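Next comes just one chain, in structure tokens: the form predicted on its own.
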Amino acid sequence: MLYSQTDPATKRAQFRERLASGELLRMPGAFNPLSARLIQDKGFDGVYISGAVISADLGLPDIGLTTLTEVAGRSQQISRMTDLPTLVDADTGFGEPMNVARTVQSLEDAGVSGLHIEDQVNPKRCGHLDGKAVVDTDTALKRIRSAADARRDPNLLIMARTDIRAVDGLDAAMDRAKQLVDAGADAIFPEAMRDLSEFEAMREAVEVPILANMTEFGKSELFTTTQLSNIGVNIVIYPVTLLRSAMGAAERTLDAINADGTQQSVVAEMQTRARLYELLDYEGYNAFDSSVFNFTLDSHH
């Protein structure tokens, strides 16, 4: 019933064991905090929150247009809904190195279990775009510096997201990782990897956990959760993924009733009102209520 009952420090200590152990863990991307509750239902090991996805919720592009204070709010609403982590895209760090600190402080205040900043130039665009501009290595190392140490809980992961392969190469994200690992960086996103060999190349240039992006429609094949295992990626994230299924079945649904003039032809599609209930916990919510007010007055009072 209501928020979940695993304390942010327990969820992070979890995840960083779960980390350790270098199984591959599945972090699906919630597009709202009851999509969180469904990916932990289906046994996932934890929830990604996109910073595309926040952006696109609003309707806006991924283009470094949203706050602080709008990704901490989403954040925290998702992340009291499950047990699981939660890994968030904190984009650049909205700012220069005392922005990013107070990005970290006000990210674990919402209760995550880690964070990544990249090493993009402000204001940031989708990874998987072309014409991305990346900051020098000095910069890029300042923010993920500031973002090690202005955490609070040490269990907190701060993970290095570089872009750079796509401007320089696969060798500069090689060296730019390895840098970023010694200013502090607890785990390596490589974005837009190319292939399998590109992924391979990266675990072995550092020895943290590496996170792989399994986003349709973009730089990467979309390579099994067998295949990424084989090769020792530690997370794999869909970070847009069920949004894109969400939004497809709505835009099938208003089409039905702009053809037929009802909904009935994909009723049969819709998530039932029994399985919604049990989403919510309903159950826990009568229990709740009755135990509260199942009280009987004493006469003498």
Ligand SMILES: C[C@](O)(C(=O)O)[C@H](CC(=O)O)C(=O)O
The other form holds:
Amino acid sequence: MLYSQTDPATKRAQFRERLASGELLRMPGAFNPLSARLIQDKGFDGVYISGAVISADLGLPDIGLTTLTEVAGRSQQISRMTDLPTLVDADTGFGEPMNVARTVQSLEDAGVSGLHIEDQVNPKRCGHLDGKAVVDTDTALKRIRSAADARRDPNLLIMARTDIRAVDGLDAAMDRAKQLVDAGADAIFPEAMRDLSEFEAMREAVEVPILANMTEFGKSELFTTTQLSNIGVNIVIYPVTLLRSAMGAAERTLDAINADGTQQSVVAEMQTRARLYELLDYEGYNAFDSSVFNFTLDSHH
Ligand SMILES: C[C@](O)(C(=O)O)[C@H](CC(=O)O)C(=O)O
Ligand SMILES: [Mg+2]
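Could you output the structure for the form predicted together with the ligand, given that the previous block was the form predicted on its own?
All chains and molecules follow, beginning with the one already shown.
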């Protein structure tokens, strides 16, 4: 009822343990707190909180317009609804190294298990678009050092994302990843890798866990979990996948109402009222107060 029963410190410790096991952790992006419940219900390993989704949800492009307060608020709403670890996209850290420190503490207070900070210049853009620019090495390392220094829970995972592959190539990406690890990064997110061999090269380059971003319509092919786990990738994210699916379904429903004058033809694809109530744990609330849960399957379809 109401919230996850697992406190943030426990989730962080469990996340660290799972990462150390070497198995591939699958973390789909939740587009709202309710979808985090669905991700947990379906047996996934963690919940990703995507910057692209937070901005799209607000009707904004993913170019660094969202604020730390908005991202921390959404992180808290999502993290409190799941027992799974959450990993949040902290973009460029929302400012200079001192701001990065404040970002880390705000997100830690929001209950996330980990966060990633990237080396793009502001205004940032989606990692799979052209025309990105990255900051110099010194600035990139300062961001990660101040992130690592700022956390109060040593289990909070500080992941460094590098976007340099698309700008200066794979060798530069491997060099930067090593330097980011030396600066205190617990894990590496190599953005916009072109193929599996590039992930393999990155796997060889660093000892810490690495993440693969399986975002659709981007620069990477959509590799299977078997392919990724065979080469030793530790986390796979599907950042915008559920939002894209939900929005695709919403478009089809609106088209059906336009075409037929009723949504009847798409009702069979919808999540039912009963399934929604199951996810919301209506019954748990009923046990608390029997006047709350008075829904019967017979009276509604
Ligand atoms: C992972 C990512 O940073 C995100 O915000 O979810 C995006 C995803 C996307 O735009 O498809 C990214 O830059 O890859
Ligand atoms: Mg992002």
